[in-house]
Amino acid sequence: MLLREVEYARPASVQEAVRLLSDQEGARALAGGQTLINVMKARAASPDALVDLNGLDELKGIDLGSDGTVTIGAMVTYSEVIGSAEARARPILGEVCAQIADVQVRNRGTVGGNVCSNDPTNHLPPLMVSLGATMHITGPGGERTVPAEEFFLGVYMTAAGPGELLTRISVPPGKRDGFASVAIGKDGTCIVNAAASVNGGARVALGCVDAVPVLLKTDSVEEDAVRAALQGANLDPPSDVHASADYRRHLAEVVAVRAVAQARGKS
């Protein structure tokens, strides 16, 4: 289906972005457009106005600050990160990026588009809130920033309101980290996904099951404790063509375990 007409800006700056995504009360940033584009097709939305952040060079790079924090700019590729020798100093972000989608998707997915549309099926919100990123957002009247497990409000809702832009994910020093899913065939959509970081105890979040990440911490890395922390949850996941619910609180506990188990593997 075609696009119906809609304008469009490519800004030369950050603060043009947010000056026009400001002014016209139904302007969307446009990042990678996988998701964006697929879904203005379907008419499922229908902003009236893009704002192309692709010639914005401020938002693409990976740093490394000397305390071990990578810091991964908004319009960074799946792609980029994968390849990047800044992004390994925390090695799970290169490993559940390359189990995006395919190659097509990495090489034009980015990492802020990722956290921002907060499809419930995606990779990047739960590695993100195991993790303690920290979200940086920029609006009109300047910068903040948002604990990732603050910026995730609901499906497709998220901390960066209208007018603003997520520009950079800061990430703390860690090594211990692990993500499990089962997914619909190789490369398909996550059934439910789980990312641990492990650091004396545990940080586990939960994808596919809510609307948002569900946080679990645990003092044990122990798999008991673990399954404890799922069993005192709660949760009350969604059923579809896929799975049950029932289905997929018992796929949260076995990815939760796995998750748990591959960060207690490394060192």
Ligand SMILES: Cc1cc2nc3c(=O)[nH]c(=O)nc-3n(C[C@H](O)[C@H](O)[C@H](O)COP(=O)(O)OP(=O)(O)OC[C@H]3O[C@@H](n4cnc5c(N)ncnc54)[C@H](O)[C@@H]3O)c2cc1C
The other form holds:
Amino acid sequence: MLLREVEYARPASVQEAVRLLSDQEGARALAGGQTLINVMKARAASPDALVDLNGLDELKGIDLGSDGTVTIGAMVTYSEVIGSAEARARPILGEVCAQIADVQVRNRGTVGGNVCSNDPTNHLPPLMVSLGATMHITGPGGERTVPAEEFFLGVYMTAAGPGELLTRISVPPGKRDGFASVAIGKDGTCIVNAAASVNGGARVALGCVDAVPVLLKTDSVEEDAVRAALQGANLDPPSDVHASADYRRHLAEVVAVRAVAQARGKS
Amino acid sequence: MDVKVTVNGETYERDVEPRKLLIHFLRDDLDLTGSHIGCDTGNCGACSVIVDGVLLKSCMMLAVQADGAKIETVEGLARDGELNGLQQAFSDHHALQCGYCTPGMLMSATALLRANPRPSEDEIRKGIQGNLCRCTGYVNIVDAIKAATE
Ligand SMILES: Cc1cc2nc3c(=O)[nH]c(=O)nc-3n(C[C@H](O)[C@H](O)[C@H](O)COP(=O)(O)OP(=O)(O)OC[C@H]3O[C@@H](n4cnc5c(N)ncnc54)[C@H](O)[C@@H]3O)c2cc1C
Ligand code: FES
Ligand code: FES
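Same protein, the form predicted in complex with the named molecule this time rather than the form predicted alone?
Expanding to the full complex; the earlier chain stays at the top.
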């Protein structure tokens, strides 16, 4: 498909990228392109200019801090997470990235693009919420950080607003995490998914049931407590060809229980 | 924009509009029609090529993003008119019917065998997960890739 005419810029620094993005209203950041180029083909998005983040070393790299915090650059690909010794400090990161789509998409798709597109069926938004990650944002006004649970604002909308860039994500130390989903085919698009982190109680973030990940916190990690939290959450998930709202609500409870059980099984 | 790439060892320089996808650049500008367009949505993998050692779907990359890159496509697999081992194994094992998916399958298998010269059947199936075939049912494709490692 021929895209609509578009300008293209390859900035040399994050600072220049931010300037290009804030100078022109119709400018959009291009990360892995695994969502953006497809929505441009469909004319669901028609940016006037693309600001290519590929090649910005400042947005690359995975760092393991002395306290165990894993910091991931926004332009790190899923394949790079899977292959990274540093990311293995929080094993769920690589485990979930390995469930996204296929080799080719994993080689191009980026951690930053995945959370910034905030497609409700994506894998990483609920994961980052359950892990209590911190999102680092840079814009014309400087740098700021936002907790993952406040980062996701609506379908395709995040706290990284126009003219701003997500630069990196910090994930605190931990090991007792789980992720469960029901997908359309193996490693396909999720019909519903849940990420869980256990540390005393549980943090369970559900995907595909609302515009943004739904975070539930329980004091107990017992199955009854997780089921009770789900039932008390009054989920109002969408209906589509893959699942009715009722069925999706049922599946949400199933995957939440599985994700917590997986997290509890780890030491 | 000026784009300079090396495809299968040959250098090409062209003036390209930023909106042109890499797959169209290869097929329409360079006349390398081995790589196919199946879905144009990123699902089928018929457009798979290797760019600077990375397997990707060329319908989701702009040609201008490949400036300076070394690209490998299905046309580069055979040497002096002789099929390479992987291609011969596809032929021997009837790993294609209509052949539409074959260029992408071959590039995915090439990338897989480079990273993992002795893959298990499970690893082969994971390696071609991004390539859809509407004809064969995959069994013969998996057999061919396995045979190419022997
Ligand atoms: C066949 C197929 C199957 C897929 N299946 C799944 C799946 O099962 N699960 C899943 O999670 N994903 C899936 N995806 C989507 C894929 O993971 C995308 O890579 C991801 O959604 C977007 O990441 P990207 O790097 O490609 O970003 P792009 O497509 O380049 O960008 C996406 C959006 O985010 C913005 N953006 C990107 N980076 C930044 C940044 N640093 N700061 C601010 N804004 C930014 C862009 O401007 C754009 O609006 C699939 C994609 C394909 C093609
Ligand atoms: S044409 Fe590129 S994935 Fe189908
Ligand atoms: S041989 Fe026809 S699509 Fe694979």
